[in-house]
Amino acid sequence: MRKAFPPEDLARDSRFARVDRMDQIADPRAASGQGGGRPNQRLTPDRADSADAARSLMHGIFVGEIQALEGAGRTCWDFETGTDGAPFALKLDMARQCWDEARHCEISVKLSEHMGTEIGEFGESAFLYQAACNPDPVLRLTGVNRALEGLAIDVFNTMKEFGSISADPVLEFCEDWMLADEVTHVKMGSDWLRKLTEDDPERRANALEFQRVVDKLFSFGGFRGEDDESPVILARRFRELAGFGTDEIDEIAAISAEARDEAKAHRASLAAQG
């Protein structure tokens, strides 16, 4: 089986439509409040577009779980044990994550049906898998397990709260179940980052910088943050359980705020151009 499998060759059936996430972020309609919602409003049942917003987010979770499964599986295969920085114990953790992600795919499909969504109703960006293609296993851990699985913690916690507020026990229970797994996945990334870079501070610094880049890209113009303008709320307590320090969480909040301000400026510039 080939190594370093490219994103464009991922197997998908005719239901899936690939989209460029950067185009979506730059699209001035991305935070236009379509369906009656206020731009970048927190996801609650009070939003006029809450049903569509929740279904879109659920579909995003589903395709993210597919790519997380593919990415963890590639890490098990792409690196030779003991010769290029991927200890056998790390591969065991990635294999365990594959098991979790496969279960999450099944849960997400059933939840999507429960919420009235069909596979392929919304587009799929391959950015999560692209982050899992980094040739350095440490950067894969920071890009995927810490940055993107960290985002999953925030998303699952938000969806769990949405299920609770909207009196949907099925959604609330399933999101809570998957949230527990995501905390474990992020904790594995945090632990392995420290182990693999224990004697190499430069490599650790480079990995954390890569994580910051991914975190900013996946802040989606302020999509994730700590105020009412952020649909997804930063889950501080669960991130602490997953190995994040207070300074790291503060930095992610600042990155999200910066991304929101940049997105506002970009939309204003597009509006001025007509």
Second form
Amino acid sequence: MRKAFPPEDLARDSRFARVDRMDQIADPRAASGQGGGRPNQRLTPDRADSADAARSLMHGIFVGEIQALEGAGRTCWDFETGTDGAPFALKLDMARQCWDEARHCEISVKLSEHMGTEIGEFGESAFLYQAACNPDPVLRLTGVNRALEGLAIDVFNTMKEFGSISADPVLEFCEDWMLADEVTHVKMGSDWLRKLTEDDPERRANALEFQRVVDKLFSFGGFRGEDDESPVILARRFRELAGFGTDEIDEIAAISAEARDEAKAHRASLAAQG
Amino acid sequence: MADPHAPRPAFAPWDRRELPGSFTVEESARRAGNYKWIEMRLFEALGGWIATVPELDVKMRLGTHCYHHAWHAELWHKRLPELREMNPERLAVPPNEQMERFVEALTEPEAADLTIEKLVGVYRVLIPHKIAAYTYHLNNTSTITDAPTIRSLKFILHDEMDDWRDGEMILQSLIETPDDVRRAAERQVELETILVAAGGICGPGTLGGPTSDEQQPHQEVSA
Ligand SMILES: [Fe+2]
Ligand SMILES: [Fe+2]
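Next up, can you give the form predicted in complex with its partner chain of this protein, since the form predicted alone came first?
First the chain shown before, then all remaining chains and molecules of the complex.
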């Protein structure tokens, strides 16, 4: 087995449909609404397309969990154990994350059935797993555990609230359990970033820059933010529990707002072109 | 109520634990180091394979089992300093070159259509050998002096038995045709042959008999 496994080779059964990221965003049923009539709205039950949007988000969570499982697994395999590669304790954390993400996949399959969607109803892009291909374990953990798993905190908190306001206790219950695990995973990322770059400010700066890039990509043109237009809300309290400082959360909020403004300008220029 | 000051035997009539056991401190540490090494190789391989298997149920099971073996590696890692090995990395090694060859062969398959080969290596060869080695250790170490190892062995064996059952059932569900049966059997022969040459996961003496250290002078005499 190779030491680096490319995103295009991720193994799937025949139900899954691989699409690129732009096709996924352009799906009119997506939670962001960007492919359809009403871009960027909070996910609430009174949204006309709320059932489709929630199902699409659930399917996105499901495939995201599979890729998170695959990424954590690859970190167990890709790096030699030791000071040159990845410390033993870091690999133990990644193995623990494999178990957690496997449970999240199981929960997501059951929740998808509960919400009336099925595997393959929406497309899957390998966008998440790509961040888990970084050859430096510090950058990989910062990109995956702080940026992507941080986004998972925001998504699960949003879905938990959606479960609460739409009177779906099963959804609310499951999302809260997954949220607890994601806070643990983000904290792993925060702790390892600090520990492994303690005496290497340049490596820390590179890792934080990689996190910024991933955070920007995953702000999905305003998909995640702090205002009413954002389908997914930045979960400040849970991010603090996971080791984010207020300044770091402010920075993600700014990155998200920037991504939203860029998307708005892009849509305006498309409209102007007719 | 009975007189609380009346003398009672230190060992109750039903407590049959005995001194001594078959392993010295050094021999226990050597085995714990071999265990840590193989548990690490196994959890790393299971983690790596998750992305390579298309079967969704297998993918998720591998993620769960990956953590079980990582936790076992951690238990051995923590036990080593208690057995006077202050540098746990020194003993976290394979018992011999054949064992390294076994792991290379075990982890070689990558393609998406090789799930049977991947799982046979783990669930029909390696895990049965681990169960045997751990059970031998459990049944032969001192039930009094080595109680901490026994506690770890029991937790680990519980996982190994559950995981072996899981893996075997998945294999039985994947093996559908005579060709699948042949593939599984050939893979088992290939890997079992290397593991037998290694003498088991702790080398010769894994299930009793002389260890490789003990064999050395004997071989020299007969040469
Ligand atoms: Fe997850
Ligand atoms: Fe996670």
